[in-house]
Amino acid sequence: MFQLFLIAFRNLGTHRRRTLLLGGAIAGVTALLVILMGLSQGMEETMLRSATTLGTGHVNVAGFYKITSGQAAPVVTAYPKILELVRKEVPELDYAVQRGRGWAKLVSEKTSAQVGVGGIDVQDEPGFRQVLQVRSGSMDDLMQPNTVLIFEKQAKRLEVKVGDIVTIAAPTMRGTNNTVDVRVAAIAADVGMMSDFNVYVPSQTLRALYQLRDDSTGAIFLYLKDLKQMSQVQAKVRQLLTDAGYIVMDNDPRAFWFKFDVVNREEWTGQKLDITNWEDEMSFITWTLKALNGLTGILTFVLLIIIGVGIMNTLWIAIRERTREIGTLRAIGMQRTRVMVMFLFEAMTLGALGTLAGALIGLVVCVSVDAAHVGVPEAAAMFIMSDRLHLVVNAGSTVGAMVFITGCTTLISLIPSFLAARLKPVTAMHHIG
């Protein structure tokens, strides 16, 4: 077998121009695939980091509370008991935080805007500081009551700066309107779509706005040691709370605000819990990842077809040029199987060398773009939740792409290799090229 491999390698070197042309095409497809995978994985990592800091945990224990059957609020009552139970029974948990949820009008002296209001204990969430870049003010001031963190776009729209007073107005669970005056403590850099409609206030300020008890919150965010266990933990928490006597809603993989219409139409009162994960809560954004992955698949398929046709044509030409050589090899005793394997080795070697070169090119491009901190257009930043392009190269995915493309080039060469092996020695030796 090693001798056949050497013959195949020698043949590639003999027909250098053809080898470079076809190998370059394979390298180009591999490099493109590595770059697209790096872009997709980078987007997913950026979205995961931003989303699981600003608006969701890996797994969430949320829900709705209804005083009357037609009026639901995104509230979880007596959350410390739930939190204690989860911490005790879920060893996969790394840490957990509570986060208030609300929808209100933010009013400045010049204008107003509808925003989602998050109640946060910023001292308990170090990840919050890592994701958000404060442009002015101090995030530490968010520990003080009646303060608010807003984003740059919101500050421009409301025409406010750090230290200005704005008013938050919202209806309470009992249907009465309530307001609270808050001071702008910090203005943070925009982080895509999430920063267009979200502001953050201390948890106690949010409870005062909605007139909630101290043991009430909007959701409990659960952060896991291993994100791959997300689905299992979600199912485990659902069963755990059901067994503990809580009423748990049927699984609905959508962000919580999409569920108000359904919940308000249902005839029940009291508390129902809703167990979701980060993909559910960010489903209105994660479609961009699916679209990019779909585009990657389509491009790869089309380019592989083009390369496949090229490989088949190249091998047809090679067989025609080397017909007498094949006849000689057959005449001195080389079996048909070994002739076929020789051509398969040639295609496999070409594929392996081409994909290796392409993977290295793709790796260099991904690392260079990531290191350059390339900015992205505002429209793109809304979806990837970052103002910079982030590419991540996964070694396993890269090796998988190399093996896949090499395997495809090898399989494509089966037909011409099989036909080459069927040549009769006498006919081949008398062939005039």
Given for the second form:
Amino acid sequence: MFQLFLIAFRNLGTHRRRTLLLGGAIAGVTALLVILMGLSQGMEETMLRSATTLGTGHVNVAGFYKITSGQAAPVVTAYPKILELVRKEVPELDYAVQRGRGWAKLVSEKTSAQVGVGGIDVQDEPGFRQVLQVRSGSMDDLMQPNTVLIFEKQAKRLEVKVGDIVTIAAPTMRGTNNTVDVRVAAIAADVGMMSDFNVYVPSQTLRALYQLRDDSTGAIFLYLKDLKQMSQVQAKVRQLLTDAGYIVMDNDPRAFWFKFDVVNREEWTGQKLDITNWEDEMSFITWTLKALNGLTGILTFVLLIIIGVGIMNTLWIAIRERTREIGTLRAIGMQRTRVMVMFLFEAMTLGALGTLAGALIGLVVCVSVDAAHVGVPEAAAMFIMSDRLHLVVNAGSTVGAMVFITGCTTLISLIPSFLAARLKPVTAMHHIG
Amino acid sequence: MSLKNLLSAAAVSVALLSAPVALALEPAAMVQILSVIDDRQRNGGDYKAHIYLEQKEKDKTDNVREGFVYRRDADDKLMILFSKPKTEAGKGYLRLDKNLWSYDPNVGKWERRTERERIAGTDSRRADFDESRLAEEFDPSYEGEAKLGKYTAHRLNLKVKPNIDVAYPVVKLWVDKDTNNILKREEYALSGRLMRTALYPRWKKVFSESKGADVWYPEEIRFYDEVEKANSTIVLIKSVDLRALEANLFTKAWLESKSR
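Next, give the form predicted together with its partner chain, keeping in mind that what was shown is the form predicted alone.
Now the full complex is given, and it begins with the chain already shown.
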């Protein structure tokens, strides 16, 4: 068998131009696939990191509270008790934070914007400083009451800078209008779509605005040691809280603000908890990831068809040119299967070398682009939730791509190889070509 | 004028005449003033008003809406139905059993709303078109007299009563001394910040057979957003019809039928 491999390898060397042409094509497809996968995984990693710090935990204990059946607020009451229960019964938990949820009007002297207001205790938020890059001001100032963190785009729109006073206006849970004047304590770099609709204030400030008690919050964000256990933990928490006597809403895999219509239409009052995960809360944005993955698949499929046709055509030409050679080999006793395997080895070797070269090229491109911190247009930044392009190369995915493409090229060559093996020695030796 | 209103007016007159000029009004007199204001705007039977809403917002095109307000005060029922522009035709609000519903014929969907929602995105709210409930919801205190243009007005500071839900917990009223009509209204947030100012430049009255007395309504109301100072809304009540309305008018089916 090794002899067959040697023969195949030497044949590739004999037809250098053809080998380089096809190998280059295979390398190109592989490089493109690696780059697209890197982009997709980079997007997912960035999205996960940003989203699970700014807008959601890995698993969330959230919910709605209704004073009257027609008016829901995204509030969880008596959250310390829930948090204690979860910490006790969920060993997979790494840490947990509480996050207030509000929807208010942010008004400066020049203009206004409708924003989601997150209530945070910045000293209890280990991830916040890692995700947000503060351009001016200091995040530590958020420990002071009546302060706000806004993003660059918002600061530009509202025409404010660090130290300026803005007003947050919103109705309370009972519908009474309230306002709070806050000082801009920090301005952070934009984080895609999250930058447009979110500002952050101290939890106490948000509670004062909404006239909530100190044991009320918007949601409890649970961060797990291993993200792969998200589904199990979500189910576990759901069962845990149900057993503890809480009313838990049916699972609805959407962001919480998409649920207001349904919740407001229902007749119940009081508290209902809603157990969600980060994919639910970010479902409105992860469609871009699915679109990119779909595009990757389609593009790869089309390119593989082209490569397959090229390989088959090349092998047909090779078989025609080497008919006398095949006849000679058959005449001296080589079996049909060995002739077929020889051609298969040739295709497989070409595929393996091509994909290896392509993977290396893709790897270099991904690492270079990632290291260069290439900026992206604003429109793209909206969806990847970062203003820098981030590419991640996963060894397993890369090897999988190589194996996949090599396997495709080998399979494509089966037909011409099989037909080549079927040539009769007498016919082959008499062929004049 | 009905006997009740006559007695009310007499009580107010006695209170006013017995007090020295520029001295504070007694709490009972202030409550009586609020009761008169409320009662004037209430009708025993049905109420239909033809209104226009003009909205101005910063950096946006001004827009005007035409609509109708239907009320049945005896049952606390209210409907607001927009007729123009075409894009707004058929949209409306319906108050049923303490729930406020909005309807959009473009999607054929009813949505539950809060009582304090901005009507059609303007600075007006449901309570602005509904009967007045100042005496029920607020405790007044006297802040003195004030000149408002050519009018001399009582300045009243109203604070919401406990366990009452209103959009603005503190309201300052300028009440004309001669007519007891509201001239100006400032509405404050919980934080004490001025949120909205309303001016009532003209009042009109229509005789109601079902009530047996006049029903007053503001012919024009000007709302000014004090948080976003460039925003304002003008409400014009062009006409009021106090004849009986259809019995089944205050139903979802009736409102839906208007857009078919």
